[in-house]
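A lone chain, given as structure tokens: the form predicted alone.
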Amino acid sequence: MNRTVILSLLAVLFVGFLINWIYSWEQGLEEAYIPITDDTELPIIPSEKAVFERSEHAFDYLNMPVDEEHQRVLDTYYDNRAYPGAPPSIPHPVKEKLGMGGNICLQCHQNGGFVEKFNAYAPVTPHPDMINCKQCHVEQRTQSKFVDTEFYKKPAPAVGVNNALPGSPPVIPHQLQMRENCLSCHAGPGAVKELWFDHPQRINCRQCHVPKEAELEHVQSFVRYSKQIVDE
């Protein structure tokens, strides 16, 4: 009897294993592919979100030829701001003053492309959910300088010198919000010269490359009194 126990106990471990074993080969045959998908039972973090937005177009960005001459370069992506991390000032006339998002700036600007009138390839926008465009970008009103003040303009970060350690992947030398879209400035035909990279179809920027530490001067914690301690 105890025989009969110990060998059906034995049988019953080796089919256990026998099933595992057979599962667990056939799982790693399959392909280690994470499908991006708009379930919204899973949990989203906007910054991390973004980066995916425009995968499908990185094999196109891969491996569209560079036009060299309707290349952008930095210093033009500087100029055509005040400081830094400013919103881009629009640096050719809108036809319509009034009109924003989808009906004027995203016909350009949404997925690029080459624009004959202006002879230069559309930056793409890193968020095409905020329409109201003008509410941050303004037309440049004048091509001379203004008077000089002592605002401090804090110079742009460096290119090519942000590694952690020699060969590393580069740091993100700038904040994420804006700016989460990463293929939006450092792939395709309206990418800057300097900023481009040769592997846009690794959409995940951030599993190499991780934010730098911000640098805050003078910041205070924000406090929101509520109306009962006001009146008090």
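Given the form predicted alone above, what does the protein look like in the form predicted together with heme C (HEC)?
We keep it simple here and write out only the one chain, dropping partners and molecules.
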């Protein structure tokens, strides 16, 4: 009797182990995550889809008063990045030491808003679907311990010099990968003031703004085709 119980317990454990193992193995086969797509024939342009998703906020941005006391500036924006386009470090304390962030970070970074205890507006993340925040963003541990190195920080593209003619739409001087929500960096109180523009309601940005080819020469936007299309 006892032996049957133990044996069936072992059997259950073994089946459990198998299910778990197969499940994680299959998960491991999944491609690295690149946000995009449904099953249409045409590859969808990933690089600004989030603007359309968040277009309901466009008019809010347009009507928000400017809070001059708490504007972010381009200098601190670049200061917080190892090089232009690198993930910024987390400039504020994070209570949860374990875990990857996810919803905890999104409480403030999904829609932004003023955060009393940091005395600043939270910048809206351009990629709310990438929930493992700390995979790329890490806390600043120290301001003083590291010694300077020879690391060459590529200069950032200049702002305000990208128009072919006075009044024509400037080209986009940066890559588009990880920047699907143009509004998150260019509109709203959490955005850097030098990057603000006055037409967040024209949500089809790339109808008028084209990427500067030189910036994109070596880096192509990823397109993740649906599995079905890849298989064909």
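Here, rigid core means the biggest group of C-alpha atoms that superpose within 1.5 Å across both forms. Predicted, not measured: the structure shown is a model, and the values here were computed from it. Numbering follows the first chain given and starts at 1.
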item	value
Core-superposed C-alpha of residue 166 shifting 2 Å or more between the two forms	yes
